[in-house]
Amino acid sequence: MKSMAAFNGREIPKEDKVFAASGKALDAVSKYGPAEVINATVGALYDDEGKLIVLKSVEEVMKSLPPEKYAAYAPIAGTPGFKKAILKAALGNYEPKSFTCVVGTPGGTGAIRNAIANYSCPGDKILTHSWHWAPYKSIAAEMYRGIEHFEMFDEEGRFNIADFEYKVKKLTRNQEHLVIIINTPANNPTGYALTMDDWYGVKRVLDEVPLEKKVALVLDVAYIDFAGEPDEVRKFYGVVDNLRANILPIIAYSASKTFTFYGARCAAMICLAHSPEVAEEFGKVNSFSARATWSNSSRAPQEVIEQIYADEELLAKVEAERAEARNMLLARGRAFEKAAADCGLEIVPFSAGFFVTVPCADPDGLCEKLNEKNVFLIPFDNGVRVSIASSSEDKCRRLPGMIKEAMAALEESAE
């Protein structure tokens, strides 16, 4: 007997491409040293010496927690203080018009999972953009849903509102429920952010959805606090807030990234509901799903975030440290963008964030070619993802030329 698993129609790869590429990079670092390797695979923020960045102010609070603040179970939806604090963290200075409800989740992945579980049905298609975080598909497949995507960009490199509209109309003709996932600002893998005009286009399309259809608009804002000036990158909330009664915006907010404790797996899903009844239902169904999967999230990061937002001086320290890290990341992005333009390397439209994407015909082949130079990237279906979050500004300047050279060598060997 060679297998005992019930695959249930799922396509399960032999290995995760991200972690496989990261493993190769770490092996190269061990063999040749960090200075000789460009590890642009990691979805976490590293300094120029290749060390994980952890905000010192956050670290100090974490280390100061007494046992009862990290060892005790947290309530299923999160501690009351955490839910109040995370709402402020996610929304910033934006004051919502809608009725809000918060449910804590273990990372943004948990928020995506619960949104799909509770606002779509088995057999439904989940709609997202063509350039998207690959686990959306596997999360949907685990719950017997599929993925439909709209082309993210039109021929002029602008957000493709026409294809978005076409796919929304197509799916709502056949489904009572529709979950739409839009990952912005600082999209993974492209770094793109929808403009305000893009958002007004999204709102127009959603305003035309028949009232008998129910749409959950999931806003995956995992990288929002590294995408630009905090109030500026949150302006779009004003467009999606208080939509029609059959549209439910859900913010998937990753505190793991914002507070640089990735392994603590701390996040929340927040609704902007049209009525108090829908907000109350949101808390009930998502708490039920949490209980049936991970039960409750880690208490320690919840206590840390509650303490930070209860102390104005401490919050100011956290925000100042984060701003410094954000400025470093933005400088890396601009350096990569300029170097790409200088050498004629095409990149997918980029605004800010952890990643840049280079479109190409043979992503796996390109990554293998770059591995020969101790450069490690992540292959996607139609391109390669470059983590500027884990690459110094100097390496970001060098990478475009190296990628361009490897692409030329790959094309030459194919002739």
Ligand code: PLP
Contents of the next structure:
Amino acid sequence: MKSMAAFNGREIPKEDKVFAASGKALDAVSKYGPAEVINATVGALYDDEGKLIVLKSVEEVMKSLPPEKYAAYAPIAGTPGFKKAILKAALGNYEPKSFTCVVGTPGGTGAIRNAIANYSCPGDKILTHSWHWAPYKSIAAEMYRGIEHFEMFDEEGRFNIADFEYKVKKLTRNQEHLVIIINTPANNPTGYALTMDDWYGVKRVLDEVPLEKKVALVLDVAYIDFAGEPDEVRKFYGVVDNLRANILPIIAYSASKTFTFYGARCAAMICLAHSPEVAEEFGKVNSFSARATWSNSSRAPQEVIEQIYADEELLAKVEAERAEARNMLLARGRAFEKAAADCGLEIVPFSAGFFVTVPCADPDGLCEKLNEKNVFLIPFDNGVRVSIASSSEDKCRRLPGMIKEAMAALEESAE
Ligand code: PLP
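Structure of the form predicted in complex with the ligand, please, following the form predicted on its own?
The complete assembly is shown below, putting the previous chain first.
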């Protein structure tokens, strides 16, 4: 007997591409030392010396928790104090016009999982953009749904509203429910942020969806607090808040990046519902799903976030520390962009965030070629993803030239 598992139509790869590439990078670091290796595989923020950045103020609160604050079960949808605090964190100074309801989840992953579970049916297609975080597909497959994508950019490099419209119309013709996932700002893997005009385009398309069809618009804002000025990056909420009754915006807000809490598994899903009934139902169905999968989320990070938002001085400290880390990341992005422009390396439209993507015909081949120089990136379908979050500004300045050189060597060897 070689297999006991019921695969149920899921395509389960031998290994996860991200973890395989990052494993290779770590082997190289232990062999040659960190200065000789560029490990641009990781989706977490590292300082210029290669150390994981953990906000000191957050760490202090975490370490001060008494046992009952981390050992006790949290309520299924999260502690009341956490729900209030995370709503404030997600919305910032934006005042919602619609009815909100918060359900805590273990990471943004849990929020996406629950949105798919409760607002689509088995066999449905979930719509997202062509450049997207790979787990969307596995999360959908795990629940017997598929992924359909629209081309994220048109030929001029603008957000492709025409293809978005075509796919929304196509899917709503065949399905009663449609979940749409849009990951912005600081999209993974491109770093793109939808502009206000892009959002007006999205709204126009959604306004035309027949009223008998139900659409959940998942706003995956996992990187929002590293994308730019907090009020500026939240402006788009005003366009999607208070849409027609058949459209339900759901914010998937993760504490993983915002509070440097990756392993603490903390996040929330927040609806912007048209009616109190839909908001209440949101709490009910997503709590049911939580109970049936992970039961309740981890209590400790919820307590930490509640304490931060209950203390103005502490909140100011957290925000100042985060702003410093964000400025470091934004500087890395600008350094990469400039070096790419200087050496003529094409990149996918980028605004800010943890990653930059370089389009190419043979992503696996390019990654292998770069491995020879101790540079480690993640291959996607049509390009390679560079984590500027885990590479110093100096490395961000050097990387475009190295990628350009490896591309040329690869082309030469193919001739
Ligand atoms: N969405 C995107 C685009 C991501 O890149 C990630 C994490 O890398 C997540 C959501 C969810 O992260 P977590 O479950 O750690 O909060």
